[in-house]
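Single chain ahead, by itself, as structure tokens, in the form predicted alone.
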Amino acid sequence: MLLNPLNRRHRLRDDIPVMPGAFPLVGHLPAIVCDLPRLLRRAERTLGSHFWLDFGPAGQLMTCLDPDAFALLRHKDVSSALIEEIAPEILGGTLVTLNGSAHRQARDGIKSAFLPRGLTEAGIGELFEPVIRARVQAWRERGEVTILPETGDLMLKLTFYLMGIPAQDLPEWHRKYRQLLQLMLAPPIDLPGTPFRRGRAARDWIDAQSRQFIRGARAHAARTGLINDMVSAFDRSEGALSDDVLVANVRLLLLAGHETTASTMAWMVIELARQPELWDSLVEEAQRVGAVPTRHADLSQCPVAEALFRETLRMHPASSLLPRRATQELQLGQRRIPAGTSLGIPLLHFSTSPLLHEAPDQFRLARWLQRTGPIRPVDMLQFGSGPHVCIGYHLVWLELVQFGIALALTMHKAGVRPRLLSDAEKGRRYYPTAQPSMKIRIGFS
């Protein structure tokens, strides 16, 4: 019963079938959120590789499994400001809705803070190191865990003293994170005590203290810190931006470093306890290592970590759909796309195809060990391409190779690995951001 059974009229909207199966309000969602794969798979067989899916209060995207949609990230007549369309409340001024002048103002005044240079000298990998190895040596005291909880937790806590939240605070900015979350999927019915009102009002909250975060990094120009170099970079940028802009993207900071990041290192934990050999290499090497890394410059030394992370991400993107609209009509495939079209670019599709991918359907560190060019694009699709493409790119990269390390070193001096205690393919979602299942189990003997 994820597609409606008494919706079967094939239909075309511009020339493009309209995938069948749609309930009232909801769309497709049902079918998206719980099996978009077989989604995908049966629209390419039934429709071919041009189709609309309805996505319900978001609307319908014309979605593309042709090859040359992957290129929309970096067209100039595609915009990305459908995003804040979807999700104003909580999206509303990022760098992931802006377009044009207006987004390389604002990603100049703060990517520096960013780049390895920005992360090694504010000190995040010092930072982190400590935080990642207490958390998995107490799941080896523990045994056993419910493995997407405890690196959501992980990575918010991460994400909090990345913005140098005092540890007597985590409790109300966790309360506070909980219900700003309401908001992506909340029924905009402004009322007291609905999901929206409670949302709207922590979202006040969390830029409310940012704004005294940005106050007290000017007021002590000389301290440290992510934050602290966020604000010092905007200050020196071109131009005279709000600080509206860089309150909305502390806020982007927050939530873009929780939840996708979270999700993939589920399943890097995942895949290691499925496939033993994974674990052994990546336990020889941590011995040969013998630390976390804590500097950009010190992982590449960790290549089967990073080979680890970069094809867990392929296999299993944490993003499986992004958003756009046409500004202008666009040649797409074989088919002519009209302007003000809005566009769905399904990046699971394109993580595990066959055209770029060889052997898409089998997890192959090999594929990263042995590669002898530069990352290309398509290798790093999942954040994104052009000038959209996630500027917390090497935040993320040093975070999950850092986790696999530390993993690795504690379990095995305690003689001990992961091992799978319940069906990892089981209730995995794949929207509006995909993620393996919340009961999965892992236990540690």
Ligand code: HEM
The other form holds:
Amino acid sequence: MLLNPLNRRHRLRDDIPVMPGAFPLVGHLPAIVCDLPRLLRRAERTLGSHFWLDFGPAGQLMTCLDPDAFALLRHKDVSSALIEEIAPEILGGTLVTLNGSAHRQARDGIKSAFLPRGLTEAGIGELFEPVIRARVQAWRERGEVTILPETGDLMLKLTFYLMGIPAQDLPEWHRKYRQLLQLMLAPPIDLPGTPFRRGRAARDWIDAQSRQFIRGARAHAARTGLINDMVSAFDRSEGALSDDVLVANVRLLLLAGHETTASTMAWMVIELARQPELWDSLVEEAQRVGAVPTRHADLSQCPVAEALFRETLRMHPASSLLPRRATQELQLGQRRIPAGTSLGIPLLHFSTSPLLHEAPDQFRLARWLQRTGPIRPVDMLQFGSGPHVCIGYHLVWLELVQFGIALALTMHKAGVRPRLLSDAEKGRRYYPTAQPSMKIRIGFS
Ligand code: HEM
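Given the form predicted alone, state the structure of the form predicted in complex with the ligand.
Up next: the whole complex, starting with the chain shown before.
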């Protein structure tokens, strides 16, 4: 594992052990990025359930593997403002960093557009279906693809369509979006030609375009579409919310839905390629329904595709760890956590914990197909919990079921199935978004 062999000293901070092996400046980030599950297991074995991990520039986060830590996401004395400190340029002022009434007010203005009814009224399923089918058909014709760049590109296109960006503007948006992403990692050196300067300029460009969309939405209030729905919900909301809040959150929507969904989609294809019986079940279902569903109400006809989406995300959660801060002293298991402590909530650990799931390391559609009760917060913990639970949950459900059915229909019609051409375990990343290697190839034959 990528740990510093020169740092072996065992230390305590606030009576909680600090994981040895941190490097100067980058801390445990190399091991967190490349091998988070093994790092967590080693920490648990050697230090117990509570320990500090060093996230380099973001500082040390107290990480707790006790399932009680998941409940902190709903705790009134736990804030997400730490996210703004970690990524001020890109996430500053967005929903995910706000708390309390400011958060509720901004979220209320957005959430209805992302609920099944809002998505159906805006015709999102109809909008996505031809785009997904065309992409899957192109894969069929090429016979072999590098899966993560492909799903990344498809998701970006769907996200831009969702926002109502005109087709002719897509190449420019693509370019600006890639530059914006550089702000995540670029050192804050604001000089001409640096990635930081380019990233900021791209952010300002995207924000200016969003402002225009918002003006356009107000001028043509009768139009439908997600931005229009968001703008009218904002304008109806109590208390004045400035357009800055709306602009920041359009940027958040671009960022939040892209890599997370692209990674899950890529893992879905990888799992279908390495488990032939899974593919056979999906094909059987796709043939039975005969068409790609476009409305939420139709998703119940695709239980296998839905189980595939849920089990893929359980085995490969795209958000591995959520940063938080204790605003008051807290009790967590047997420990007292002082006010001001930075926390890391390890969704990745809970997603495959034997305390929460039976046979957690086995990929089993049956755990979803045979369930009788409703989906509980713990069943969808990969989307977080509490006030910040993912707004895109119903959208992801729709687009991943659409994708599964479109893939099965297209490939089966051509008499081919997905085949894994690379080692799926090699080159995985776990942070900031967990994803398979960029190089994994899938053949369709
Ligand atoms: C598989 C795909 C996805 C996963 C695993 C995922 C996961 C998450 C998680 C874990 C959070 C909670 C963050 C926190 O509490 O700090 C979150 C929040 C959020 N997600 Fe997603 N997400 C996905 C897709 C999407 C999509 C498609 C969209 C919209 C286009 C979206 C929009 C958001 C927004 C706006 C928030 C912030 C909500 C708030 O702070 O109130 N996500 N997501």
